[in-house]
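Presented as structure tokens, the chain that follows is alone, the form predicted on its own.
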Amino acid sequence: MDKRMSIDDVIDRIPDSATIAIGGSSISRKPMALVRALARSDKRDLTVIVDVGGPDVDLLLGTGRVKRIIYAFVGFEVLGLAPHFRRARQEATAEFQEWTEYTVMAGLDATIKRVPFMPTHATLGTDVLAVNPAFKEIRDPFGQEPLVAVPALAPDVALIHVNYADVQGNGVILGDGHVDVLCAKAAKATYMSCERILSSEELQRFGRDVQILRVYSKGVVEVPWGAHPTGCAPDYRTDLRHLQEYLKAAQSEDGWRRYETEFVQVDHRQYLENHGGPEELVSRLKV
């Protein structure tokens, strides 16, 4: 079954007030394609779950697109915080929900497992408890230990980068998986970005690294640098310098719409060429 789709057809397919699980790390392999393409939709009230956040929660709170958030962090690592999370924050324009990477990990894996919560002794002993009412304390009925319940996370849409992928939904990603194993297994519809389609014989040659199984996946968009300014290792580098721009465009209005036009507000190819185009992403990013 062949499974390539478009940008903007991926995007048709995710509902106004939708859960999302975004994959990747920070500012490591996020599908920021797809995400751009969300932010300058007409998508409304949207939930977001993420394990650590970067520019993708940023910028979809940036747009106007997300009602809820659950997540353990939310930054852009040495470059310091996130101004559209810390303001979103600071002003209780959206819900926010606390959780830890683990409990993040728990609740996606409940979900897989078709169980409504995981017992965990994760959180016991800190104030996560005392900000997230979505935990709760219960007693092990065996042996009466404390253990904390997390509540299974049921993405309506999973959205993920990878490194390469074959017409049928299988992907490949080098490197670090993060959670998108767990995002694409515990979501309804998975869909995923890649930087080159290949055939399924030359996929298969990546053995254990083909980590999305093309029974969890809807479609797949080839989209090179479809995970910048964030890196995709071995591909290419994080772009710090794009992400400096961005945190000092965020810091006036006037400044965020020049950068919202210039690159939220175009298509992926025209994003690539207010960038000088691939050739000088490659002469700076290219590992």
Contents of the next structure:
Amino acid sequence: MDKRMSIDDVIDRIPDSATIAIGGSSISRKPMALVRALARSDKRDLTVIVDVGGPDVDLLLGTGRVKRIIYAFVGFEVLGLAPHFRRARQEATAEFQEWTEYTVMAGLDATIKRVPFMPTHATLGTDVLAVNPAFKEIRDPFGQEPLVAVPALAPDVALIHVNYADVQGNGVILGDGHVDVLCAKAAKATYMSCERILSSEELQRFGRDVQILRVYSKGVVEVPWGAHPTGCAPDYRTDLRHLQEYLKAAQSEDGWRRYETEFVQVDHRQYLENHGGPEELVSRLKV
Amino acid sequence: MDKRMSIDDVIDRIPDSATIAIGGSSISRKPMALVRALARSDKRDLTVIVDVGGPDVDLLLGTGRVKRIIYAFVGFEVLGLAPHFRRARQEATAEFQEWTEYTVMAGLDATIKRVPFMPTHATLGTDVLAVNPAFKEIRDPFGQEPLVAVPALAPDVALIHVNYADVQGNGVILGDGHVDVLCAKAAKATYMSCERILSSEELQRFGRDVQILRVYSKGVVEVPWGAHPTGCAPDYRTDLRHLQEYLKAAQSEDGWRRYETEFVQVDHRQYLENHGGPEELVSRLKV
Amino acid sequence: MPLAPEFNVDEVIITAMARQLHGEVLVSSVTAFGSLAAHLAKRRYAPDLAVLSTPESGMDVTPMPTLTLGQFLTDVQQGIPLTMEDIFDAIFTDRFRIWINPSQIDQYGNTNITCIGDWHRPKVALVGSRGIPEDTSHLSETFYYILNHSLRSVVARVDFRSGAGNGDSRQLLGRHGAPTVLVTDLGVFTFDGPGGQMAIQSLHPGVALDEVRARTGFELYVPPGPIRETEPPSDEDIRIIRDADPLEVRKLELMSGPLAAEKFVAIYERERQTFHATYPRVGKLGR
Amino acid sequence: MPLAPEFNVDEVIITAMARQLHGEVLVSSVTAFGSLAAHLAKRRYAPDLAVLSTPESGMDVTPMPTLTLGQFLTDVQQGIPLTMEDIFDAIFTDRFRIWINPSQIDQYGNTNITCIGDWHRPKVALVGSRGIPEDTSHLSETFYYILNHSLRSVVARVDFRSGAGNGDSRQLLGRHGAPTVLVTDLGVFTFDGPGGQMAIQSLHPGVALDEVRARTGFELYVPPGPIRETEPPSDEDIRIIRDADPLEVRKLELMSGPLAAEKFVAIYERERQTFHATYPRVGKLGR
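For comparison with the form predicted on its own, would you give the structure of this protein in the form predicted in complex with the partner chain?
Full assembly next; the chain just shown is listed first.
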């Protein structure tokens, strides 16, 4: 089955109020071309699930698409805090549910294994347990050991970005995998952008780096630089200059409006042009 | 740390009454050189955990080393039933606990994640739940859904066989991985035989086929043909002729005594000689 | 069983099995019949199937001449490598299909591969439930085949429920994993009789209802109206089956005793020659 | 802080951190200080450490010139690739160590990276607990460092417990994940004061007890006897640190504001040139 589609096709398939799991990690391999299209769409009341969020969550909050965030972390790593996330948390303009890295994984895994919960010791002794109403303290049925029951996280949609894919929806991830496989398996529909589409034969040569299996993917979009400004190892590194511009823009309403006009309210081709085109990006970001 | 040791070193480190998890699957990549050494040792009252058992379990039962078997399956695949397993089950000369493929995996995973149980729907509606006293029916703490609590399986020792390893205890598995990674992570001590020891630099080139991480392994033994008579893809295929001899030998006490003398009560070098030497095996089993 | 001379009973069975498969799911290849059915289905009826080359791995493999037996003998992994975790995640997310060949199946579709007689002191100990409890608690379609429809294999009540059928077995499971279809050497049977009992869907060409009744251990439900005849394999179906299995591995499952052993060894020897000609060893190790 | 001219405070801190590491465990490299400590420890004090090249992957990597920042910028994966599941399994099986750099740490070793003020309406929203709850409920040793020991960072009571310290936080956890050591720019502190409170182990060369008291938000426990001085880095320690970090990525963590931004961009540009010279791209993609 040929699952190629356009960025807009993907966005068309996402209903209002959908729960969307996003792969990648902070400033690494986020499906930013898809996220930007979502950010400029008219979708409303989205719930976003991320393990380690970054510009993805921040942009969706910045353009008002999100009602609720389930997260273990949202930040820009070495660059500092996520500005719209920070503001929205402090002003409570969205709902936030703080999970942790493993519990997000366990929640997705519970959905995959069709069980309503997974047990863990993680979050015992912390205030995460106090502020997260989704978790429940339980006793183990064999020895009465105190545990936390992590409920299943069931995304409607997963968005991920990979290095290579074939038209059937198999995907190769060469750098860190983050939680992309869990997102892809747990979601009702997984859409994947990729740097390049390869033939299925070429793809098979990557062996165990073929991490996304086609039985889990509903759509494939070829989008070179689709993770930009986050990095996509080993194809390109994070665009720190762009992220610094982003952080600066987010400091004022005017700055943000200009940023949106230039980098969000444009299609992917124009987005790349506004960076001086792919050649300019190559010269700065390929290693 | 150089973790190389001999087959006998491994056996010396296994106490009586130990619980041993064995990797591989039926007639594929069983650590048979280690298992044979265990079979001819004077160890007593061992508990063996296998997901899919074959000649490993059958041989240990045949030489009287085993008190208790936890298993999802024991058989010789296309060749038929496991003769000593069958006899021991029918005459109740050992204790048997029937699990299932995923529940063995979940039990090992519970130990890895230091939780006392994992929830699943598997075995509901079957008689496995009736005959396996280790499982417990529970209700999910959120929605009262009926589930089975699978208790943690905590092996003292794991024995596995891999294609390549380095002296530090990293291991490459090129064929199906079966449950070897779970065994290695769950056991207090993992011992690994391998077809060949490579330098750590060579090993790293196998990327994600490096499946056993050195932080989990306590000993490495270089044993070419160490999985024989089971197969070790892609190095060699299962020795069906030998397994047919085995099955025939197990039909009578005399036959079995001769088999033991020739193929169990001998060291690995002699074992290979009794097959006509490695050259003979190459000509039959390499593909 | 009198069949038209231009096709054999194994080809009728395999074709009937193939026509049940559909969609984009992993299909396991544990047995020759299951493997050939998957291969035929992919070629003719369900192009999106992801056929596995070994019981647990090698997705989307290019079929080899010894399509089926090869998996156990050499466990050669081609295509996209999977893990056991991938396999069970595919079962839990209903992205997996398998043709199960039970020792016994009963009027409610409960299945047994564990033992004949009482579990605690069996008359014949078979192999253990393996992954059947997982299949029969999660898949939306479960497929069974039996090559010798008889009073010993198609019974009123299985001695042990390795797999959950309809009736009582469904109490805690709902419809997840309920039996879908049984193909035997006599016909095709569903489980939509009263209370989820076995019902005739069609009888193979030349098979009489009386023969089926005489070889079935309970009162089979016969739907109103004339009994349908199984659509025989087309010339193209037959050609594909014969081309895919030139060594006639499939005939092994129909044989037993010395005849089977003899054929088995012959296939085993010829397999090695075939592998030599076709196995892309360099590609694998060079990855 | 007056230090002997031949070493800097960052080198004192990194060396003190390195000397805490031992055994055969994965060591995460999330920050420059953590990364350099792991690298130094492996070279000088704990040769069996398995150092990661990115926060989650690349075990046993050959260190690169931009050892630390590279991980976030390009996420280059060398060495043995791991998955997030591998990382958390290593945490749960106590095969993992990480130097956590919290925003706040309190007298019981509770740590906070989530927010300043009340969680529901924070004065400053930080990033979210990430994987700290997992570390502080499973590891037998948990390590913390703070580069600016002050009344804002070393406090009587954290605003939010992202990580579980001693005291009340231990009620359901026992000793699993209890705090082990804190290294700051002033000294090395343990948590074996009365009731598991923070205690002075040693003060860095030239640091006075009064200064530490003035910059600590609670009454520090001072063990009986003379206060020890932190053993300064040796010439060899210093050489290794400087060689491993020629671009002085570590200095970034000590800076803030425009100065940091400027240095950051400079490192970023130089990093690319360095990668060009050293990155074995062919090896990676050719696998």
